[in-house]
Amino acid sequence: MSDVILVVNAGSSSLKFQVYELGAANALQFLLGGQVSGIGGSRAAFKVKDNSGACLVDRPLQPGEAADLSGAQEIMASWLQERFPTPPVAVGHRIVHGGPKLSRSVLINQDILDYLDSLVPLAPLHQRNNLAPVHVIFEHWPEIRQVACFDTAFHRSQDAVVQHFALPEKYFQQGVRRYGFHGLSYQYIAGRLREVLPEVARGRVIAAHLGSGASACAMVDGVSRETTMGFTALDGLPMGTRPGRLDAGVVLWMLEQGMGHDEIQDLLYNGSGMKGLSGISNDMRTLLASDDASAALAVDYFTYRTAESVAGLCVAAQGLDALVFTAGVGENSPEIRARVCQRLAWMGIQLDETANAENALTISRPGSRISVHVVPTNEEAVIAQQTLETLLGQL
């Protein structure tokens, strides 16, 4: 796999990858991308498409083939080795948490890897899975350079007052602070806006990354000023299986009831959010299609808290010029976008129903006081670029 960069984005139920070729003047050209989806489930699949959108692989996986992330990695590695017989120039990884020490992408060595492993308790649903491919590559192909690209890095531009909790300063110095996440996605949105909507990009923008994980970020001229997630990826907006903003006293009450650390952690990361509130599913499509009252409550809760957070982020941005929806739900659910915007109609948002139904770039009416847009995200493209820049910085 010479003269290419491999990007790996390992999640809790999917393993995504993209391959970029290094062209003239170190320009990156997307070659192909794919994923092993449904890891650990009965509907696991392996799909790959090239840069024209043509399908190279689309096959369901047999039970047990992708029973865990390790199995998914074997499927990905085997296919890539057949197609690209030589190793890549480097492998770039999405790493959710960089902690207080790492605020930009970095070449991974053993000390860096040990430090990133120590941050697993801050993002147990993500960090361990993010690092799993790093460990495998180090074990089997130690000569391959690997680069860690952090979801937390984009938010290091925020003021100290935004990053602090109202706790004694010693805790901040120990790393207890608001980090924010989904930074790779927000960095892509900021850059993409400069390409397709430059006037919007220079203004006050709130991007809502709505998916299984969800957050929102206030940006001014493409720079992060505030975001809804904090110390861990539990904070802020309600998510597929995570509660979002939660009174810390609830956790104290759980402890007083005799619940242990692991039980509480499992509840907060895997049994709350849309899944817990509805008692039905963490999939927004399933909830929208259901006539169950608890499903309706979950959807209402999600759209209410999203709209409430958008309004609150206006303090950091000192107003709002544009609202951008992105990620799985944000990009593909006209109904959720409409419900969020309806709750923000008092701000002067006027939605174009036809454009919204078509997932158009601009879904607001011409007379809307605040423009509203749908911009598909591409975290892998940002990882590829950061990986290249990190390599060049090492030369």
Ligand code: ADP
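Moving on from the form predicted on its own, please list the structure of the form predicted in complex with the named molecule.
Only one chain is given; partner chains and other molecules are left out.
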């Protein structure tokens, strides 16, 4: 088997991986991808598909087999070792937080790993999981090179004024900053626009990454100027289970009511957003199909706040040439896109209903002052590419 790069994205309920072949002239080719899903639940499963979409593995897991992330890692590692007897050239990891110091992907050594561990309090529910496989590989296969690719790095180009909160400066120095997230996705969008819509890529673009997590980012010539997520992945747009922008006084009020840290954290990360507001589901498909008034309110809130944020981001971009939708909701829901665009019609957005219904690349009418696009994201491709570039930079 030729050289491969393994991409790992470890979350709380799923462990995703992709394998890329390193070909001539360092060209990367996607070979296969899979995931252990439902970790810790009763419906855990292991699935792998190759690059033609053919299913290589689709097996429900026995209770306890993937009881936690470490069980899931064992399932992934043993399958990969059987399929690829020689170790990968490198493993690229999706790491949510690079903190104030790391503004690009980096080869992991003990110092870097210690630094990344120190950032766990900044992203308690993501960073620890992201780093779990790094620790396992570091311990068992120290010869394998590992690269950390960050969701925060893409936004380090933003002006100081954008990265600050209006708090005493000492907090900024201690790391209380607007870092922004979904940077791997936005970097992919910026690169993809250069390929398919180069004129658009050079202009003022707002990309709306609308998935279970949601944010929007203003880019000028592919460089991040401002984004809606801030210090943590809680800020900005409402999400599947997170509230998005919230008056900090609400948290003070909850503390005064006697709610503890863990209870508030669970509410903000797992019990709010579409799920909390509707009382029905975090899944946009379920909400769109529902006749319930609370589902309608949740969807309305989502489209209103998304449109409001797009308008706000125009200050950072100094206007707007193109709006791009991506991620689960953004790529697949003509209704959500239409409702966001309807709220922005005053800015000169005119949607082409047929193109929108088809999830086409360009969904605005030719006369629309601002063009609107649907660009499927691919964070793993960016991780593979950054991993390769980091390795080449070390040679």
